[in-house]
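First, one chain by itself in structure tokens, the form predicted alone.
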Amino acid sequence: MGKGSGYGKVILFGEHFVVHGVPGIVSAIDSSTDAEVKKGIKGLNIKDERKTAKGYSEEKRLQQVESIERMLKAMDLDPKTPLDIWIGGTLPGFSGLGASAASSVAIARAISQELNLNLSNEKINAVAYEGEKAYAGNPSGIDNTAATYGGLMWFKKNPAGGQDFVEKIHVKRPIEIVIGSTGKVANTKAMVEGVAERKKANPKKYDPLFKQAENLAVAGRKALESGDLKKVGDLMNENHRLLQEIGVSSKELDLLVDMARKQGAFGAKLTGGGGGGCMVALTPGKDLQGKVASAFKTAGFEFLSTKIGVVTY
């Protein structure tokens, strides 16, 4: 039996933008996504057993068969190959947490033990990454590569799809960070294709604002790297104010997005696609993590209180 193991993820900066170019912040969270897999006697055989948003399996499955044919492919197998796979682990699957990528990296590196591939992380990644088109149809490679290694990190497309820019950001200690979740399965393609087809149509209103989501994440960066919390906090509400207006927010992520920061959060924004899935708010600190966490739990919200800047491959 193979077994592997993927990061879920938080966007700090630059969700949507990093599609078109535009350097975003990424880290891993102390939560991850574990995948067996068995030599199978017939077609694809997958028990999902992952905590879930309402509806995420189910409406997630084509996706999911897709995904894992498209990364068969990727290793030079047949995407008709018989496998029985589980899927659990203590990421929760709700959209925004990079939760596809990290069963992708998961499957990729059960499926490389059980079939003696010996794949290299950098491989992996790769084949990850064409497992994630089926979900995002033009990924990014930031949820891939934040599940694959860890870490908190820069990362920057390469717009010609050649190597991508990564490089990992040190801060002096684990932060606290609350992940609260809508209860929506956000369609990420659909929000993906919804942003570059209004950017083509309107580059006029869309141009500035991709410069200013760069100008926010060069900054975030020194901030995190400073310890200068109080500035990330605040540099990541306008990052979700940018986010508003190319049109990936939405109500309940706006309601989250206030009752956090009404709660003291540092700062708080969307993570991930949009349109649903989650926010997630930063609050250093047990106390401050706490106080976010239960008036979510009393408005109704699941959420997940974890850290960033800690996990590491």
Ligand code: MEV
The other form holds:
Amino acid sequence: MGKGSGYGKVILFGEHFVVHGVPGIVSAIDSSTDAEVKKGIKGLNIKDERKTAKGYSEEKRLQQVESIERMLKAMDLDPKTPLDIWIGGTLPGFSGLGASAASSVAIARAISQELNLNLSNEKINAVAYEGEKAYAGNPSGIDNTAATYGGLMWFKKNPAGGQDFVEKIHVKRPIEIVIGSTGKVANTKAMVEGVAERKKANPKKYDPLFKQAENLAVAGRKALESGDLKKVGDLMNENHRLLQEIGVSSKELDLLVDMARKQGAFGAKLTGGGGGGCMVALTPGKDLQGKVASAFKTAGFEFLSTKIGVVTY
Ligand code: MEV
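So that was the form predicted alone. Now I'd like the form predicted together with (R)-mevalonate, please.
Below is the entire complex, every chain and molecule, led by the chain shown above.
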């Protein structure tokens, strides 16, 4: 049997903008998706035992099969190779946490082990990127890169399609965050396509917003590296406003973001594709983290208390 894992992630700056070549900042979180793969007899048998938001597995099933077939092709294997696949792990299947990329990396690693392919991390990342296309249409590659390598990183897509530009970001100490889930499953592909269409139709509005997103990522990196967490929070708030302007936030996301800020979070924004899914609040220190988490709990939302800047490969 082959086994593999992939990290979940939160995007601190630049989701959606990264698809169009703007830099972004992403951190892996200490929750992962695990996969086990055995050679099968007929077709793909997938046993998905992840804890998920209601309807997540059903909504993603077709994309999941397409993703695995794409990955097999990218490994120069027959896309109809019979396999028995188990998926589980500690990363919940909430939209926005990179659950699809984490599962692609986990499955690619498990297939590599089961079939003795000995794939390097670089190749696993490239294979998972192919898998991500089934979920996101035209992904930037930020999610699979975080899922493969872990850590806190600066990511810029290579518009020519070659090697992306990735750098580790170092912080003085890991920083507490709370991830709040709206409980709504979102379709990343539709969200990414929507932004691309609106950007094309209205460059006068969108071009300056994309420039602002780039400035925010640059300033966010500086603030993270110098340990100015108040500034990081302010910039995350600003980033949320840009995401609202490009039409990817939702009523529930805005509610969770407001709730976190009222409890004293340094900053809060949606994370990932939006349109449902998750938000992230920057809550340095255990006390502040607990305060925000208990507000979410009282209001009936699921959440994950974790840290950024911890996991490194
Ligand atoms: C999804 O986690 C992040 C998006 O920017 C899509 C992508 O970068 O592939 C919305």
